[in-house]
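Listed next as structure tokens is one chain, alone, in the form predicted together with the partner chain.
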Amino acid sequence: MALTGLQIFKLLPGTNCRDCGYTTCLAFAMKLAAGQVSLDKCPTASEDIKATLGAASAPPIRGVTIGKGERAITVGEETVYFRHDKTFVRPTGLFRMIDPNRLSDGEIEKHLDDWATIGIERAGELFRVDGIAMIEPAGSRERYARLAEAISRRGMPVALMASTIDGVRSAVEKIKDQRPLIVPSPGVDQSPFVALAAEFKLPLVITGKDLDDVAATAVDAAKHGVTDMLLEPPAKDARELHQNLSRLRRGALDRIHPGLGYPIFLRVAAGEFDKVVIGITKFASLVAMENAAGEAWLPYWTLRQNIYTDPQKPLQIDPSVHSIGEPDENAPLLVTTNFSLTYFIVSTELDGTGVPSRLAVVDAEGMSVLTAWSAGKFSGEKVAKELRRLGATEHVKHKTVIIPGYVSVISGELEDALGDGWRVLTGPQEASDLNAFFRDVWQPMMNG
């Protein structure tokens, strides 16, 4: 059972010496309770408290890293069933599956060139293809090794979807320093793959006919020296997938069996859109997908971004000027902060007005309008500086900027800071009144 701050405080020396960096022992105890600091920082902590606190801190799900270098991906380390209880920490890795039995090497190289460079920016995150799951080509060990190397060369993590131990061994030998993930075909004898993973200290996917089988195999693999594993539960349809993912996560968190404390691997065939959605929302750590194009990837990435956002640290929007509709140089220019919920509400309402406009989202450290104003992050000067930096002032001829009604108090200061004939118009307090504001204020003003 986790201890409260006050319970921990009573175990601490109570010197308020501040050597830990906190002003009081109580403040330090509360950080300990929240898991945000280590007990090592306390110079006088007793052995007793070290033992008491240590027991509760081992992670229930192991972290496993696949790949090397900048694009290496770590999965697992989750601690909760519901994201609101804390946060989900390691976003689902989305891997593209390649079947070399249907493609020439030239075609594969071309795809790899393409996928390695995909990088779509959205709300502060770079969407990429996280890795490549290479199916073992029939009949050529050499080709498997060559293709695996072709992926590694581009810096991308590799999952080796192996059907034979000889095939995967040749690929592993070629890229063993790149920490590939070994994925045996479901149903094959896993023991040689276990031995291979143990030999090269590589991560391995464990499969089984049911969860009992998966858990038992994982324990067995651990006995044989495999430390990094992902579990692949049976998933004949969406319902079975959901059931097994849910049970695996809960079993791991409740620590009911040592074979469950690992991240989860999932493979999906082309067109199984729903399975990927379930995987992302419900605890899959790594998904290898057959043929899926941008129209599927974009929602996957976005869903993952939503689900893995820390609920206690809401998303910040990148400061920039967003176009609503197709605004021309006479379209209204509005300004708001980069707190994501503020942005979503304002942009949604703006869109609803049908009036093309520009929304300048300025950096206010992710705070809402009034909070940012209170903290001095949305002062006239700061806003003016941001508007200039973002080039918002260059888009419009009317030299008028509309500010949120709650901060009408900054209008004079903003006008001064912008200078150059700029004028500030105080908008409504609530975004839902933008429609009326455009109709009753903006349009009459622009039409004289």
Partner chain sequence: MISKHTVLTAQKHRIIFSPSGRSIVVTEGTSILEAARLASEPLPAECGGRGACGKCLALVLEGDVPEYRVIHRKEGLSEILACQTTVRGPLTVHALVESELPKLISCDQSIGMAPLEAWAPWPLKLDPPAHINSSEDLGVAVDIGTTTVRLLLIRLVDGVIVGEASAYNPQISWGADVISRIIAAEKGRLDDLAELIRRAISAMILETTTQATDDADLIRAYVVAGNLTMIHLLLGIDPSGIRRVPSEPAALAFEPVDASSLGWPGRGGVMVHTIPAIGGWVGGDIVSGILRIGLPRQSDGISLYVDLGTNGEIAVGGADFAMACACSAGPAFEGSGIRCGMRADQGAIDGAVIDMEKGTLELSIISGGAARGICGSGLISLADALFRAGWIDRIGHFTDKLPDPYRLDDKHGRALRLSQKKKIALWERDLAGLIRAKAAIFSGIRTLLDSLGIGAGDISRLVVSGNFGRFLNLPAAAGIGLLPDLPPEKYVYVDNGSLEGAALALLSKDFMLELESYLRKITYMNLSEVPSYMDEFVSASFLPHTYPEKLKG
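If the structure you just shared is the form predicted together with the partner chain, then what does the corresponding form predicted on its own look like?
If you are looking for partners or other molecules, they are not here, because only the chain is given.
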């Protein structure tokens, strides 16, 4: 378990030298315990102290990276059981499982092309397939290696679902530099796979008949040189899976066994939708799904986004001026806050009107319009300052800005702050009324 500030203080030199930037060693220890400063700020800490504190302050769940390059995925490094305590760190990786025994090479190549390029943006996050889990084809080591290379060429992380040591070795030797994840079949002798992972310094999934067996096998694998592991909890039904996932996380956070401090792997057979949901919501670090229908991915991605959004920080986008359609200098200029949900609702409704527009998204610290106004983050003066900073006032010649109807009270202050002949038009309270607003207010005004 992580050390408290007083426990850390007892290990420090106690010189109160202030070289760390704090007035006392106790103040420095409290910052260390809160994770707000690193031990290297203390110039007089001995190597023994650094070793002791380094081990104690390490995340209780080891971080493991799969893949190389821009699409590499890191899992683990979690520190809390409930996300509102601090927040979850690494979103669940969602891998698409391929069974070459059911598909031709041509069909697989087409699927890989599709999954490597698919991308859906929602609330500022890009949804895409995080990696490919390749089942070992029956009786063909050469094909396994060839297909593994095909995945790597597309830059996607690879999980090698292996049934034989010879088969997975053939694939590992081809793509070892891409850091694939080795996933032995449940029930097989894991010692050859442990040796292979240690030889190539690759991450390995540890399986077992129960959690005690999984933890003991992980400790043994570490003794044989495997440093990066994922643990696969056994479960005969959804209830047992839920319990074992919870026990693994609690055991890791409480550091009750050295074999539990690793991320969690979950394989899901076709049609096991409940298992995916349990995995995403109950601490699975990586989920490999077999035959997951295309329409199922968006709900999974959305669920993951909701679970792994920091509850202590509003979901926001970068302030900027967004073009809806192909606006010219006569297009309407609207303003809103940078709360993601607000932006996506307004921009979607604007696009639906068919009226080319510009939407100035101003920095309101991720708050919605009314919340930002009540907190003093969406006043006339601040909106004017943001509009100038973003260059929004340079895009139109009509010198008219449309504000949300709920904050019509700032219109006078905003006109005064903008000056230079600018006028403020109060728009509708609801974005769904923008079409009627353009028809009944904006177009007659511009034509008049």
